[in-house]
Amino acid sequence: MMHIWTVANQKGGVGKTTTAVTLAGMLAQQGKRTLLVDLDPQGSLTSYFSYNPDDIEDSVYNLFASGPSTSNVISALHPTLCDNLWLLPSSVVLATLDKEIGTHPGMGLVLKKSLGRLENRFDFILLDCTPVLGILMINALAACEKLLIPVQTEFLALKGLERMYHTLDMVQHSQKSVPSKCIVPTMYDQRTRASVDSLHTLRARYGNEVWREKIPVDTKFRDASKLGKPLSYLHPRARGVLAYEQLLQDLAA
């Protein structure tokens, strides 16, 4: 059975680029064929494994300018360095696309019906979300059994998360099927006032839709993505991989 989650928020820079590349990379260290999909067109998961979202030619956008039925995504997939681990990228012509379809109908299943097609390639497939609302969104809250949400523990990254619950509230109220939703705290220092307050603050709020634990900052995550690889490949017992580790646990449980 293939599975397919979601990493996103309304708020950049709360990790959900490393949230999406460190869950998938133990993932495929385990042997699970997995495969990353960037729904941003600002393309950082593709950049990440060293390929260009100015230039790329086969990427997410042909899913949608050809339609889920003609759609040859056998063809957007890329490798990359590790095995097991393949991506479908991101192109910087996803930032047209509400303009262009986004109002077309039955736009909000493209990626839905397309991941459909590959039940027998992959054990796991993990999308990056853009921030932004629109069709993209759309689709990778449609696609999704899971929804994980990355919040920095900052008192702004928690204005973020109401919009992200409101726009659940939108989207689910047109959908069958609802993803179960974890939120993830990230960047936790516990030196600082400001983490421990907003992780508190967090969970008085959102109660067990909080992950028990939180990813600590690491600075070893920007060391990584210098090299195109996740960071379990390269630190394996970095504070922010075990944390990781123990997030995976907890979501296959």
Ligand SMILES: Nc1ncnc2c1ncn2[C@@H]1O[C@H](COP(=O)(O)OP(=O)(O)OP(=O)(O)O)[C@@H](O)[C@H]1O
Second form
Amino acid sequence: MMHIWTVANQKGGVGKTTTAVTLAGMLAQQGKRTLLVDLDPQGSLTSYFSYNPDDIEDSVYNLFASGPSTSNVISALHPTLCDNLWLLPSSVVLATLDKEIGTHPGMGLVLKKSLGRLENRFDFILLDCTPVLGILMINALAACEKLLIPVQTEFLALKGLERMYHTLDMVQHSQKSVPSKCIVPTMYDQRTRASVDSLHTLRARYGNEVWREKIPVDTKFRDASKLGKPLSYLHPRARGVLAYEQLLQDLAA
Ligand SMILES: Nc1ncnc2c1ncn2[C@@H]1O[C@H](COP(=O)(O)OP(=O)(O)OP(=O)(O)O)[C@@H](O)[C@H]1O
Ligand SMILES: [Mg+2]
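For the form predicted in complex with the ligand instead of the form predicted alone, what are the coordinates?
Below is the whole assembly, all chains and molecules, this chain first.
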């Protein structure tokens, strides 16, 4: 059985890519065949693994431009420096997608169909979204069984979350199954008022849709992104890693 999880929030810089990379790295280390999909035209995830989104040949774009065929999906799979961990990269041309084909009917299911072609090649597929609402995010929401919403514990954090819920409502009208949601508080710093207060508000408003723990601020995440491997490969005992391990256990439970 292939599990598909989407990481999304309509706010930038909240830890979406970090969450996708870190969880995927841990799954791969556990021996799970794992695929990361970069659905952000900025290509942060693609760059993380040292591919260049400005001149990549085969990417997520192919699936939209030439169709969700098995050969199109397979030829866009790229290896990473880690065993069991693969990347379906982004390309800068993805930024043109909404203008080109955004309004064509049926375009919301391209990704779901494409990933379905992979059948049992992977145990886990993690989709990393752009913060911009558009055809890519709609596709990611339609393709997943689980939706992780990282929320930075700071003032104004709830704005992006409200927008995200609104988008979900919209998408769910046209869908049979609904992904289960998990709000993941990120970049928590217990010494700051902003972190403590916003986490409190988050729990009060969203109750048990909020994960019981939180991801702490850990500067090692930034360092790991320069080395092309998820943090757990470099610092297995880092506090950020331990927190994501706990998250993964809770998600799998
Ligand atoms: N728990 C953390 N502690 C400290 N820094 C973090 C943490 N999580 C992420 N970061 C750093 O914060 C920055 C933004 O994180 P990330 O790229 O994961 O966010 P994003 O939501 O994917 O952003 P975007 O919306 O631009 O795609 C990065 O430099 C990342 O290394
Ligand atoms: Mg990102």
